[in-house]
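What follows is one chain in structure tokens, specifically the form predicted on its own.
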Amino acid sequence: MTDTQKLKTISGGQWLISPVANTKVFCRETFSEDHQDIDAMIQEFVKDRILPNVEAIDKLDKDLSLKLLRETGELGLIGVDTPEEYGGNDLDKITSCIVSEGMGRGGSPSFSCTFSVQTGIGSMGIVFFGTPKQKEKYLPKLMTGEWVAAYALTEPTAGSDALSGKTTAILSEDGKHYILNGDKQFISNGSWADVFTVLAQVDGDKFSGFIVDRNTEGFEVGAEEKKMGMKGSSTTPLKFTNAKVPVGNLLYKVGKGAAIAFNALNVGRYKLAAACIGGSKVGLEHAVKYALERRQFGQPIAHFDSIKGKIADMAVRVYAADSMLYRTVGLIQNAIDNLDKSDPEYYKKMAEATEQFAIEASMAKVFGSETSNMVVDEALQIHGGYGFTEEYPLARAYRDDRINRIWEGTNEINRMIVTGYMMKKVLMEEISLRDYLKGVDDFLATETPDIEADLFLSEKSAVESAKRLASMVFHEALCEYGQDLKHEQQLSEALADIFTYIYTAGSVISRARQSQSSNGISNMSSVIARIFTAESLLEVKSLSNICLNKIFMETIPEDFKDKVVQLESRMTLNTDTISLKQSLADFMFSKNNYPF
């Protein structure tokens, strides 16, 4: 039985009324030796093979990147996802979460796209939705490299509102072939893509997903879109003037092009997170080395505590996007666990199982984006005027790592989806939010703990709290928006942000105390845990001030508010974090690297 396996199965969102750290959570510290031997053979690679290249790459060098895409598929990296009998691995998504990651440490985003896409969007459709037939002519080549694999979702006037694409499909007189017509925009892989998951209107209201060949007849692909970044990963438009798709090529069933789409975007959100990760962690030890390098008024700038209290905040930052991601995944992967292997359903269901954790998923790749983005700036800033010239790394990663909140649904998109999903279970009763809030008054009549019976008690507590402030302001929009929630946008961006920190924390605490002996290590574990807390809670605290301030129209009824009030007492630590950062960037500068 895995480690995944001896978690306790739930579904996405009940975290928010379960117990802080109550079950084991899975996270780094469980790596089994085969993902670490993995996570080995990963970084060795990009450091032998990407790195070396990142220029030559920049240049958008096709047959080299194609090249390095071909010996990730020697190596088995393409196929993790991908079914044994069709030239993949089959293996479990923490090897999936670990791969990306792992090319998210090569210093090329551009690469990591290339074979993200192929490994990801690509190709995940026909893994989960594609006929046997389908499969064993597609993913033995894609699995290899020798195909390359696009997605085609978004268009001209179809973004974010992507199911309001107006690519049309039509079935021909003879009933061989469906008729495509429209134009697709941002085609990441586009110009070197033989295979293309293309999403269209059958019938001009039924969106269904189609497979579709490079070398399709009324299918041309356009020119390489000049771009602010990853400018060594092929993005270009195409276009459908009367392309004959043959009716074997129709990707599941009509009308259920939303299912392909947003699995495969679940999919794809962890693993981008898991790429910003690795990027993180790459500028971090950037941002590490240089600081130790660079001397001002006599000695290094590592000296000077406003530079440590930077370095702490990334690693702070990068620690609990890795924690929260790790838990996601292990979610995800406990529920495939608990499928038959041997159902003819199998793909489907794992798609399904992994729809579950869509709002864990939508978490992560906001916070996993903006994590890089932060770290991207902080680590340009330790470097001054080098790191705005092209000697220093950090230019090119500022500028590759802007379209991270943008792709797999921006930021905004996957809030409305944290918070869309949420309400979604409660009203279904999924997540008993009513039975929940029952216990308020019962929790704020308890004494709040005085004595460190745990290491981490108060900030399970203050946690708690947190969750139950939460609740009360989700179940208050709820009553006065209803089904409208939706609508109220800044609202609901509020509310996801105030999941987000939420599940983070939870997920830090229980990472830092699973991981606890007697090395340095892990009682840095324990001074990263009590920094997010102490801060993330207080971020809660503002967040909810300013929904509430909404909801009820700046007048708050007393009752209420007097809970509030406890509760934000309760929430609020008392925690030295300026004494912790300090002690926690002299720890990252000992080490030289990112330790965790």
Given for the second form:
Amino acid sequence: MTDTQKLKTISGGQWLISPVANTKVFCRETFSEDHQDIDAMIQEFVKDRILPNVEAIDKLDKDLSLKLLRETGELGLIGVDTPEEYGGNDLDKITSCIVSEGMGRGGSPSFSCTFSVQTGIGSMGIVFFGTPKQKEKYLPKLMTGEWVAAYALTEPTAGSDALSGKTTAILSEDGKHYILNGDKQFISNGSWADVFTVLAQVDGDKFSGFIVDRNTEGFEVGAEEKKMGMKGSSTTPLKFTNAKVPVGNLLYKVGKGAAIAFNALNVGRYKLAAACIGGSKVGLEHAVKYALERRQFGQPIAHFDSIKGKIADMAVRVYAADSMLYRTVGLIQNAIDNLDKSDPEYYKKMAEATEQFAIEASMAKVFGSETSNMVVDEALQIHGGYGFTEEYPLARAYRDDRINRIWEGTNEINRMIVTGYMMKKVLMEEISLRDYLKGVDDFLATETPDIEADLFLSEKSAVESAKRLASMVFHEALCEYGQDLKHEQQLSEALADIFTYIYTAGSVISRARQSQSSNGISNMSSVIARIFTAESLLEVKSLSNICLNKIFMETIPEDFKDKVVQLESRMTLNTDTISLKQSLADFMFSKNNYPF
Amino acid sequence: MKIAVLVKQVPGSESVLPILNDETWVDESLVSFIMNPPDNFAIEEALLIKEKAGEGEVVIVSMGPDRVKKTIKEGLAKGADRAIHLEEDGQIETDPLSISKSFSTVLKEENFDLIFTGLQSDDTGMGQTGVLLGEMLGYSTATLAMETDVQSDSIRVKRELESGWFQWVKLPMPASISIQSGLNTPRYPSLKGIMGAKRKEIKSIPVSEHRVGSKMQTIEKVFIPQTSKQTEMIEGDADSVATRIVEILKTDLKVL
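Having seen the form predicted on its own, could you now give me the structure of the form predicted together with its partner chain?
Up next: the whole complex, starting with the chain shown before.
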């Protein structure tokens, strides 16, 4: 039994109209003892086995990467959340995130990629949708790393528009094979994989999944891509020329390919966020150590206020990303814990439960990848000219990180998903936005908002106002554009960012409240919560104004504007973020690592 | 084959080491603890012997306050079968003779065939407990084993001597042997091992029931070594400068 079971079941997106930090959220501080032990084990493993091999892996050393992959298999890391009967460990999604994050800490995003394709998109389709026979044939060997897995969705002309793939599958006359024709592009683990999950259109229009063995007649793996980063992971095109795939290798049902593709992505998204957060922690630690060592003007650059600001910004951002990721995974696990494990449809239902939190998974992906992007950039900046050389690890980290905003759905696509799903939930009245908005006048009429007194009284009150402002903006956008909101992409992106800041601020405040004790770490958690809330609400204010000017075509009605101004004034905190960042940075330097 | 592995929890090499005001020990509330690294090799050697024999039992034995349960669990997660925890409350014991006496009273009735220890602990570095315990129990003892070879009622071990010399010795069992680091590659606990560890028995025995005799040794003062910079300008002709440099490298720095 995990702690998540004590959480109330909440469906995705509900946090927008629920009071901030009124329920327990899952976070690192609520890890069970098993979670902590597994976290310690994987950190030990990557420190000993991955970190010393980073450069060799980067030379695309197949033997080494596959040897390390088998080592992760021996430890049970590949099959962390795969059923025990197929060689997995059947542990929870939190553990699988801990594993992804741990891999992210290994300093080799290339190996992390090889590993995550194996444990994630490469095998998840079979776990979720495979027949018992398919599971029996493929999963045990995939879980040990004896066989390598890949996942082939993207095509030369179908990237973000994933369902528009042109690869076709036609049932052969004798009914024994599907004949596949077409090309796949940017397939991770391409030249190393034995088993490929391939998406193709049956009869030209029924999007469907197939398990393709490497030695399939008519199937070829193309040459390695020359990439900007991730040079130690294999990425190739695939070519199908009348490839004969046995009918028994159809995955799930004809026409159900979208379920396979998108469920793999939902899981992939939060796991990617975990890997990004792991990488961010390492980048931040490099920055902290270097700032303490590097001397200029007769003192370590860690003494300079500008550097302190950067260190604090990174720490706040990483803490925030970590808080919202584990809150999300806690929600997903909670939904899964409510399923009946003996149900033959258990894994399909698990996929549906995960999809309930597609909004949060996409937010985690966007926020996590933009966190690692910010951290590698600022950590490199702190290294100055040395950061630009290959003598230090940041140059490679910078190149390796760039893909994270592109794959598992570009961040642009993921922002559309956030706003799109929020829209769907409001239109289906899963989120009763209109009722919530009815309370805004009363809310504004109350002098001191009705929130129990605690450490974060002003922060919580400010986030309450931000939720109302965001809801008003969102409601107006839906009134103005209806379903067409999805075509207003800039507006949708701004809304997605507003939602993400609010969700994350709530996550950070909840986590900081839950980790209150007398030690320095919890004091600094409070400092982080105060900084993040103050700064993110400034962003929400500015984004809301941008949205409203678009929705009302530069003329916001007076009575509406009145409310906006009142809410905005309640969102403005008088937090001295500069002084808080100084103390946070000093704390980071005293610890000489990422201590949260 | 019944093998005990004595395991100690020590401050990690990356931990802060704040010294208590009375200068008798470090402030444990701020220290992060790990399994004594040399003990990893002892556990691995015991597990390898058991696996090779295809039967037997590996028992983790540790002394310390409640916090050492974490280290004990790590040993169980790696594959040991059960554990014995001599639980201290309050002051922790640092005198190897007292520690060995306590262990000997508890372990006597277990009748282990082998007792393995790491070569020394990373905190006090005494390296005595295994040998003392062996003597008290009437076992044969050896230190610094670099290789083991279990035979029917004896064990051959390759011992590390000085100046690159080795020695094979044959010991009748039961035996207590300290294991040199680096002789094997310690495994990581697997996910299955971690999940399974909590179902394994940890027998807790209050050490106060087994304190024997008075302490022979106590820690007077704990302090951080003072470092100082010394610069020696070497003057003279090339030959005498070279001679002096070689002398420094040999005698002061001991790198030649």
